[in-house]
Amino acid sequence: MQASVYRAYGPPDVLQLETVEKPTPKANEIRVRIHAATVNRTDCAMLLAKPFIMRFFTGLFRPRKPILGTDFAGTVEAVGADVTGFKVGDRVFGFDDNGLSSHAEYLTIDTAKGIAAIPENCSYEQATASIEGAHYAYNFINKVQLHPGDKVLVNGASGAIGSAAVQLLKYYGAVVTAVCNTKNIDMAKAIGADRVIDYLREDFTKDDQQYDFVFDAVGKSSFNKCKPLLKPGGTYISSELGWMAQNLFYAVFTPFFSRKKVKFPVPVDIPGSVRLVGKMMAEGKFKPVIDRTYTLAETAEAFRYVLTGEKTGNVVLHITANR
């Protein structure tokens, strides 16, 4: 099979299209013919091994898994002897932030992991673009007590996590203010934002409104800057550790010393996230934002674009023809 392979950490130039052995499913696994995957922020961290802590998960000196990719959508081609919940021909999608080696024509996955059937009304591209961002967005929301009518500001509302967060928050009845750049204002409104702040024209941290929650989906602000935006008892959550890992420190101490808190969104329960987004897609209440699509042979180019930090929503790899 064809796969995008890297054998050393580095820039996208280290990625090469190679022919590698097609995987064989174990008793509890299925083999999936992949039609689409994404190139996302997690993939970029694994490629570059940055921050350095990534090496403790991906390999200290060189990658343990030579194929990147954390999500996929495709069709079941083979099932292991103990598999009962899936059959050949099923359309499935899935995610694992530890890596699934999905930048390839085939993969195998344990059926106990984050995998589900693709809703009939969704394409492979839509399905794969619905997972990674939604998983991290949901792990913002499930760290707080969100009630209908709560006011939430989402910084980075045009990214994969931010655009998913806006839709999930609206699903739960929140009033959402989205922060994005000028070109994405209409998109933010289209996915449900009640109000939009263009950060190119105004500093959202100087907003005259206060919020129950501030979700920094790009990790480019800080608790100290956003603190005036929070109501007493409000919570700030960021997708990043922050300077000198300050968000971990704040998450430990602010509950005791401040009426405004920081929580850190440890992303657990991937199967739950996949089931939720599948349900929302089937109901027509979640639509992923797709910026660009590349072929498997163009994987390095896709990484270069994602690394610019300028993408809107998701970047999809179209890997094999839909059948």
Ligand SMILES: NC(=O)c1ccc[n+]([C@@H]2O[C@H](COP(=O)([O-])OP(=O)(O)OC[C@H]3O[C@@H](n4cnc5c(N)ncnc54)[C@H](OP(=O)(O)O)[C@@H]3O)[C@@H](O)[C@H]2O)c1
Second form
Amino acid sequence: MQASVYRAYGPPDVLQLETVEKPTPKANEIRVRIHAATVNRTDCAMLLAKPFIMRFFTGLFRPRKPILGTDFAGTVEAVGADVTGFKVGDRVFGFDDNGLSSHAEYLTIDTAKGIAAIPENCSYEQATASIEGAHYAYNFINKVQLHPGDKVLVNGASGAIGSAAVQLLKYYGAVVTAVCNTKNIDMAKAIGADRVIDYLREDFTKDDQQYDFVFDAVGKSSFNKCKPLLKPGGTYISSELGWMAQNLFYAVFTPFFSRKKVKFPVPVDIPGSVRLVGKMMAEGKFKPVIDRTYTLAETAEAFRYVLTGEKTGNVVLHITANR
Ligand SMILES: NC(=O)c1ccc[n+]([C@@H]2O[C@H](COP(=O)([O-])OP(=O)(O)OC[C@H]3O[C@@H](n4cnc5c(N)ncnc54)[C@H](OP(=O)(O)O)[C@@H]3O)[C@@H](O)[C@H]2O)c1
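Complement to the form predicted alone: the form predicted together with this ligand:
Below is the entire complex, every chain and molecule, led by the chain shown above.
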């Protein structure tokens, strides 16, 4: 099969399209013929081995898995002897932030992991683009007690995590203010934001409203800058560690010493996120934002774009388009 392969950490130039062996499913696994996968910021961290801590998961000196890709959408092509819940021909999508080697024509995956059926009303591209950002966004929400009517500000509402966060928050009945730049204002409104702040025209940290939660989905602000925006008892969550890993420090100490808290969104329960997003898509309540699409042969180009930090929502690889 064809796959985008990297044998050393580095810039997208280290990626090569190669012919590699098609994987064989073990007894508890299915083999999926992949139709679409995303290139996302988790993949970028694995490609560059940045932050350095990534190497403890992906290989200290060189990548343990030579194929990147954390999500996929495709059709089941073979099932292992012990598999009961899936059959050949099923349309499935899934995610694993440890890597699924989905920048390839086929993958194998343990059926106990984060996999679900693709709702009938969804394309392969929509299914694969629905999960990475949503998983991290859901792991902001499941760290707090969110009630219908709570006011939440989402900074970076145009990214994969931010655009998913806006939709999940609306699903749970929150009142959402989205922060993005001028070109994404209409998109932010279309995905449900009640109010939009254009960060090119206005400093959102000077907003005169106060919020129950500030979700810094792109990690570009800080607890100290956002503190005036929080109601007493309010919580700030960021997708990044912050300067000198300050968000970890604040997450430990603010619950004891401050009425305004920081939580760190340690991501858990991938199968739960996949099920939730599948349900929301089936109900027409989640529509992933898709920016650009590339072929498998253009994977390095896709990474160059994602690494700019300026994508809107998600970047998709059409795997079958390359055949
Ligand atoms: N904690 C974790 O486990 C985890 C997992 C995955 C990712 N991350 C991190 O989470 C962050 C977000 O990931 P993502 O995939 O959502 O990113 P992304 O899709 O690459 O985010 C890009 C978006 O961020 C917006 N943006 C850039 N600078 C901004 C600013 N100063 N203010 C507001 N918006 C700004 C851009 O909008 P404009 O083009 O309009 O500026 C663009 O739409 C990344 O830093 C990533 O490394 C963390």
